[in-house]
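Let's start with one chain on its own, the form predicted on its own, as C-alpha cells.
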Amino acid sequence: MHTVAVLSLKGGVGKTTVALGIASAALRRGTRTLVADLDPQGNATASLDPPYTEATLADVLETPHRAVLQRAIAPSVWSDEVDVLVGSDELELLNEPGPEGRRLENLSRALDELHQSPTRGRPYDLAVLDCPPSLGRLTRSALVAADSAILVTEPTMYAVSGAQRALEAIKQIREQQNPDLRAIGVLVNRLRVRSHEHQFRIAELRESFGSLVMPTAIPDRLAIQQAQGACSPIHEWNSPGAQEIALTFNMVLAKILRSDRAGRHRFRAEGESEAETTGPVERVRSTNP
C-alpha cells in the first residue's frame, strides 16, 4: 500500500479537492483506496458520505488497534472500492503543536496494521491522507506515516512562502523520523490560464522550486464544487469542465504510482532535477469554461 499525504500550510487552497481527485482517479483505475480524513473540518468525509461509524480517526490516533480501526472505517457512497477512515471535529483536540513523542507514530502503526490485516475486503493499494492546513500533530503524523507527499497551493503572492514551509516540514520529518518520505511535487490549484497574475506566480514557484512544480495544474472550474456537493467522483460528473479536471488528476495519480515503483527510499532533494517533464505549467485543453 502506497500512502500519500496531501498537505498545505494555508487554508482554502483546495487540498481536500486534490485528495478527492486522487481518490476519484484511483477508483476509475480500479485501485482500491482508503481516504483518511485528518482535517477537523471533515470535508472529505462529508463528500464521501460514509454511513455512521462507532469510532473515528480521532479514536484511532489515540488507540491504533485493529478493533478501533474496524469501527472507524466505512465504505464511501462512491463505491465499495473507496473506503473512508472517518474524520470528526474531535481531531482538533489532538492537533496540538510541539513535541509529541511516540504519539506521532500512531497513524503509521494503524496503517501498518491495516495493511497486514485488512478490515474490509481485499487490501488497499493506496491510502490518501487529507491533512489539516497547519503543522500540528495531525499533519506531522501524516508525514511520519506517508511514503510521499503532495503540496497543494494556489497561484497567489503567498504561494512560495507556504510551499517553502511545507517542504521544510517534509525535510525535517524525513531527517528525524521517516527517511523513506519523499516530496512528489507542488500542485497548483484553481489556475486561470489567461490570468497574467497567475502566470507570474507560477513563474515564481518554478524559480524557487524548479521541477518540483508539477507540469500540469488544476483549472478553476465550477464542476469541482458541483461534484463534491453531489457526493460524486469528479470522473463521473458529466460536464466538459469535469472531464478536463479528471484528466489532470489521472496525471497526478500516475506520478504517485511511478513514485511508488521507483522505490520508497529514494528521496530527491528540493530543487534537484527529476526525469519528469518540467516545461510550463499546462492544463488539459477544453473549449468550454
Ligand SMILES: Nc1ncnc2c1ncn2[C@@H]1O[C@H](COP(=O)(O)OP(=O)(O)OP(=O)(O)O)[C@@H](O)[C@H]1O
The other form holds:
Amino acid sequence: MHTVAVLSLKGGVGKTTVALGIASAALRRGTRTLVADLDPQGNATASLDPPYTEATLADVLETPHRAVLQRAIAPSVWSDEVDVLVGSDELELLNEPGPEGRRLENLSRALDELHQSPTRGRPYDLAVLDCPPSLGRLTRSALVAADSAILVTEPTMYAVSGAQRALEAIKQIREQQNPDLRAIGVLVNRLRVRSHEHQFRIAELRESFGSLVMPTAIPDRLAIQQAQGACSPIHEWNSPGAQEIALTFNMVLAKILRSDRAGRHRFRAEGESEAETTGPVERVRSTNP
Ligand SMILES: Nc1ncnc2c1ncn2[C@@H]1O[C@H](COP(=O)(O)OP(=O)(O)OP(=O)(O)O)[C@@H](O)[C@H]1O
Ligand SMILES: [Mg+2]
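Same protein, different state: after the form predicted on its own, show the form predicted together with this ligand.
First the chain shown before, then all remaining chains and molecules of the complex.
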C-alpha cells in the first residue's frame, strides 16, 4: 500500500479536491483505495458520503487498533473499491498543540495494521490522506504515516512562502520520524491559463522549486464543484471540463505510484520504468491550454 498525504498551509486551496481527484483516478484504474479524512471539517467524508459509522478517525488516532479501524471505515457512495476512514469534528481536539510522541505515530500504526490485516475486502493499494489547512498535529501525523506528500497551492501571491514552509515541514518529519517520506511535488490548482497574474506566480514557483512544481496544473472549472456537490467522482462527471481534469488526475496518480520505488509497501504501476519519474519539467500547463 502506498500512502500519500495531500497538504497545504492555507485553507481552501484544493486539498480535498485533489485527494478526491486522486481517489477518482484510482477508482478508474482499478486501484483499491482508502481515503482518510483528517480534516475536522469532514469535507472529504461529506463528498464520499459513507453510511454512518460507530467510530471515526478521531477514535482511531486515540486507539489505533484493528477493532476501532473496522468501526471507522465504510465504503464510499462512489464504489466498494473506494473506502473512507471517516472524519469528524472531534479531530479538532487532536490538532491542538500538546506533548508530541506516541500520538503522532498512531495514524502510521493504524495504517500498518490495515496493511497487515485488511478490515474490508481485499487490501488497499493506496491510502490518500486529506489534511486540514494547517501544519498542526494532524497534518504532521499524516506526514509521519505517508510514503509521499503532495503540496497543493493556488497561483497567488503567497504561494512560494506557503510551499516553502510546507516543504520544510516535510523535511523536518523526514529527518526526525519518517526517512521514507518524499515530496511528490507542488500541484497548482485553480489555474486560469489566460491570467497573466497566474502565469507570473507559476514562474515564481518554478524559479524557487524547479521541477518540484508539477508539469500539469488543475484548471479552474465549475465541473469540480458540480461533481463534488453531486457526490460523484470527477471521472464520471460528463462534461468537457471534467474530462480535462480527470486526465490531469490520472497524471498525478501515475506520478504518485511511480514515486513508490522505495516506499514502505512497494506498489508499482504497470508497465513503467524508473526513468519516467525524473524527466525535466518544461513548463506548467493545464491539459487544455
Ligand atoms: N480547480 C477548481 N475549480 C473550481 N473549483 C474548485 C477547484 N478546486 C477547488 N475548487 C472549489 O473550491 C472550494 C475549496 O476546495 P477544497 O475544499 O478542495 O479546498 P481545501 O484546501 O480542501 O479546503 P480546506 O482547507 O477548507 O480543507 C470547494 O468548493 C471546491 O469545490
Ligand atoms: Mg479540505
